[in-house]
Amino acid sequence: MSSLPTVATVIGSGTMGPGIAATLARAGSTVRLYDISEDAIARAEAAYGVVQGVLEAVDSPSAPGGSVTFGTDLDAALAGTELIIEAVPEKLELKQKVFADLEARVGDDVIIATNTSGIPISTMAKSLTVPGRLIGMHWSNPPHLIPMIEIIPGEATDPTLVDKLAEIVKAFNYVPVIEKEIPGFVENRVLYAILRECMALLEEGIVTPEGLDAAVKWGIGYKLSVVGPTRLLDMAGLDIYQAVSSYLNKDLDNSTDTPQFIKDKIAAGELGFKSGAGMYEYGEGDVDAKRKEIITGLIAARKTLSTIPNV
């Protein structure tokens, strides 16, 4: 029998929604995509269309049954539901105003999972009439590529829903990661832990930004999609770890403030593709270019490593 639920819930349709939905839906649950918005319930429609042949470029297997509808109306697509997936914006008070919607509309044996990337679990459940059915359920963006999510359960978590929720995710294809909370888990932590080092050695003048990518995806980006950081550690040799984390660790930076070289660019606003300007500057035509670029990437990376023993 399928641990994938029947009905299931995505609340909000921004970036995450619409691969989320359809990720479900390929699998074979029915998904009722909501939010407040009528004009982010048609881009999110827009959106779908795109993820779907996504989807298909990348072979995933298709299940029966599956749909995806889009609406404003929350209790219809409330209904019936057994999982819900909040995905609003990482406000403290909206997410604890919408747990309290669905909290008046649903029995106290739904699940309700937050895609939140690092309010932590514990304090957004202490809002709820029933705790224990919060848990954390944080998806790699683009959703609909990244096969692997994060499991977060809070301090009132029912231990059941670890388990629940992970074979869920097995039952979609993905890999669940069961974690303890900690502020930006595990995934964001050692991300802006590179991204920390990468700024430094910028703002030093120690490389180009040219360079650098060049440095990170294939020095380091290449052979972790590959090999995991402690299977490498193992191929390379804990003693080799040794012999140059004893000096080079001293070296690392250890700033806890964001640099002032990114504070300048942003009250520029020069914020990144969705200015025109960031890191690197982009002409008409140059971030739809880059968009798809990515795209294609990850679809190829996700083909070929999908064939590669995992970790």
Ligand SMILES: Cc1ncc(C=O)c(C(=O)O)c1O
Given for the second form:
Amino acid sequence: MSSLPTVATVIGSGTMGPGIAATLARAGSTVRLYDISEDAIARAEAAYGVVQGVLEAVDSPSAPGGSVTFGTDLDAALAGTELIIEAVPEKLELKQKVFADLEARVGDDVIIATNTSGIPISTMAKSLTVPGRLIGMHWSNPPHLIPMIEIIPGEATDPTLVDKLAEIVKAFNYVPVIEKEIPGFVENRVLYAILRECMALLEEGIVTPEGLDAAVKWGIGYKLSVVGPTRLLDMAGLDIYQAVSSYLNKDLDNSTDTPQFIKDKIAAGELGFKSGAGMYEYGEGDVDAKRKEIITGLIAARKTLSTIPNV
Ligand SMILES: NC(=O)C1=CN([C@@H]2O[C@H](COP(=O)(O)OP(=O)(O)OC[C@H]3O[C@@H](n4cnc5c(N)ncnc54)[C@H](O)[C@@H]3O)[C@@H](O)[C@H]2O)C=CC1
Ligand SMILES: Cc1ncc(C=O)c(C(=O)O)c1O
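What does the same protein look like in the form predicted in complex with the named molecule, given that the last one was the form predicted alone?
Full assembly next; the chain just shown is listed first.
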């Protein structure tokens, strides 16, 4: 019998919600995607066919009976739900307010999973009436393509939820990684260590954005997609790692704040794809073209990687 919930609810239909909902629905769950914004729901509905096409292209597990319904009626979205996945903006107070709204409407046995990028689960759980039901379920963007989910229990999380959520994740053929709670969890700690160094290299004018993207894609990105960092050290030699890290580590960027040039871009309204400019400039149609290239590349890479053993 599948461990998938019969009915699941996704709260927040922005970048992450629609892909999460579609992945569960394709595997067989009845999913209700809820947002406070009518516009966000309309965008998700309009994009649903494309997301389904992507899931088809990567042979995402499918079972009959699954569906997504879209709406702004919270009670309707929660009727009969067993699992709620919260994907509203990364603001502690907002998430806590959402949890309060949810708890007022569902029974104590309903699991609340949060897609937070790194706010400690224990901090969020403090505001819950039933703190044991909150657990971290961190999907990676785009959620319908990146087949790995971090599972993070907080101090109060019911320990049985960890295995239960891991079984749900396996039911749609994703890899669950169970972690201990720490700000940023594992994936974002590694990603933000890389991004911190990358932004410092750009700020100091050491390399161009194009050069940086090429060096990371073909240098470490390509290699790390096949060999994880631990195995990479065995491949390189621990003695080499010691020799290089003994002089390099102290030279790496260790700033604790966001770089000023990024803050300046944000102040100028340059947020990336969503505003038509960011690290790069985008002309008419460029953003859609880039999004398409990225999705096409991720589909091809996932298909190839799925044929390669874990080394
Ligand atoms: N964007 C990314 O690459 C990733 C984001 N995350 C995390 O997932 C969460 C959501 O991120 P995004 O989808 O990027 O955010 P987003 O800003 O694109 O979408 C959030 C959605 O939540 C809706 N919303 C706001 N208040 C709400 C409320 N009270 N009830 C229901 N809906 C409400 C907004 O209307 C919006 O449609 C955040 O915690 C984020 O850190 C996790 C992995 C990757
Ligand atoms: C820049 C950045 N920050 C956070 C996340 C996920 O929490 C992602 C991602 O999933 O890709 C990201 O790119």
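Residue numbers count along the first chain shown, from 1. Take the two forms, superpose them, and find the largest set of C-alpha atoms that agree within 1.5 Å; that set is the rigid core. Worth saying up front: this structure is predicted, and the values here are computed from it rather than measured.
Undergrad: Comparing between the two forms on the rigid core, is the C-alpha shift at residue 45 2 Å or larger?
TA: Residue 45: C-alpha displaced by less than 2 Å between the two forms.
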